[in-house]
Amino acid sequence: MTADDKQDESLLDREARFWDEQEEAIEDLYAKPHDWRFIPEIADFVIKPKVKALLRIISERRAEVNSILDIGCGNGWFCHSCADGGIKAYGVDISPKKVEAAKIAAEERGVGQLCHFMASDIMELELPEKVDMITAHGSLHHLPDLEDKLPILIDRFLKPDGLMLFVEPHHEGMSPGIQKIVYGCASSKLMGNWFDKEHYLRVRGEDGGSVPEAAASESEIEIPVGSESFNLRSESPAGLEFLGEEPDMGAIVQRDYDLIEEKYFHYMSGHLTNAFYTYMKPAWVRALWRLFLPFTIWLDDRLCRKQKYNQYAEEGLWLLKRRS
């Protein structure tokens, strides 16, 4: 074992840990969200049209797609989706956690017989079969040496007419325009009180390290693991070690192979729901936005299908087969 494959081991039983340690705090998580993606009644508008989008995808397909391998499954929602059609769904995930949450949720749901999920690091994977299509949901982006391991990989476990679905982080942080307006709303005197600073501070670790005992359950959620403490509000250990050099996954994508569908979530909708949602105290400010969510999806949704808007996106969705 080289030098460079002892310290992807080392990065890789971090990234375990952590994702181990999220999943047993879930619910504390989830008590005092820290994200959109931790309050599921907004998460579930935000993410809309990515999942119709994807469904979409799938149900076009269907006649080509028997059976997927969805990398880094996490608790499994896509496996779970595609089989409640009929597909037979492989999730692969490094937290141990992850995949008992993805493998009961199966069982509740019904779709056991059709899902098969497995820990292991990617790239020591084996399956008992290639599969008509490789999907990814923001996971590729922390594998070390992606340009590499991603052919191997597609080799590996795909079928030689199969599709690829990765829907991966295009964009790190606000467009300039949408920064302006959460960053003078936070700054003002009027909405600047409403704003959750001492949060928002501890979430990104700028606090000076010091959360009061009393709030530690309420703000912040820090699990020790052996020498280290994870913050479970932040990046994963690999998203802190490439934070800030995400590789353009759709360049890499598209170097070796052919792009059938491309599309873009979230240019504002996030960010916004973040600035006037989980970060405002007032709970009649939150319904109020709640209000006005339905409507900046629908903008948003829009704004994505302009390259000057769609740059600043913060995911992207790529559907791809081999180069003929």
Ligand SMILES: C[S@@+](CC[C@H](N)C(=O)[O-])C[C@H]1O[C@@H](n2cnc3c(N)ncnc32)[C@H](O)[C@@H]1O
Contents of the next structure:
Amino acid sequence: MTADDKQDESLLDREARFWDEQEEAIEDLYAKPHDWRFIPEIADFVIKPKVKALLRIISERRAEVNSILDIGCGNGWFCHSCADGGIKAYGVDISPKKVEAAKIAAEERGVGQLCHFMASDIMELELPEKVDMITAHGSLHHLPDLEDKLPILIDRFLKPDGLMLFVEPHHEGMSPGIQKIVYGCASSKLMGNWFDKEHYLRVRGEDGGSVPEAAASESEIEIPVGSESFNLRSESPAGLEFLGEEPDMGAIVQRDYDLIEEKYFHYMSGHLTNAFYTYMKPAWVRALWRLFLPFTIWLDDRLCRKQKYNQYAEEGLWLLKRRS
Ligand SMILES: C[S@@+](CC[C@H](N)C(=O)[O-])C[C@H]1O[C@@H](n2cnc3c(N)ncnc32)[C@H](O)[C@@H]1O
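Output the structure of the form predicted together with this ligand; the preceding block shows the form predicted alone.
Next comes the full complex, this chain leading.
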């Protein structure tokens, strides 16, 4: 084993522990959310255009796609959706706790027969067959040495004429325009009073330790694991390493493969929902934003079709095939 392999091994161990801990703490994270993704009734709404695009692609390609492998399947939601349409779905995740949750949910949804979940590092996985499509939703950027490993995974698990469908982070942070709106509102006297600054600063680790213990314990989910403690509100260990390099995920996934379709999501809907819902104290302000949300999402979806805006979109979707 080389020194690099050793480093990867401990990074993968930490990665698995992070996601196990996150799954165990999921109810606490939902109870005091730090991001719109942890407010299920809001998240379901915000991700609608993305889920719609994913399911449209699957149904348009249904004749070619009878089996998928979902890398880093998490709680298995995408495998479950594919299985709803009669597709055999293999899901692999490095976190045994996520896999357990995925299996339980598959049984509850009545798709247990078509879903096969495995707890493993994707690089160690063995599958009984090659699949028609490899998918990943927010998980490729957790794989160390992705650029080298992706072609290996594709050769190992995808049929020669198979497809790849990936959704991954695209741009970190707000566009200058959205930043202006959010910071302008947050610094106005009125909105400033409504904004839960303490929670915001704590989540960003910028509170300087000044938050009283009792308040901190109710919202700061930090669980010590062995000698290391993870901030479960932050990126995972492997994700932090990867995103720290500010990679261009679109370029990485297209390096060896041909693009069939590309789409972008969340130029503003996520950031504005965090500003005007997640971190807003008065219930009536949140209710107002909730009313406004469908329009924001509709507009966001349209803006994300233009390069001027989608260069700042939080996520990108890429449908690819092998180079002919
Ligand atoms: C951001 S989550 C996305 C989960 C899921 N795809 C979803 O959409 O909810 C990333 C997932 O990748 C998994 N993961 C990270 N590294 C992995 C690896 N080397 N092999 C398999 N899964 C991995 C994590 O356990 C985690 O569940």
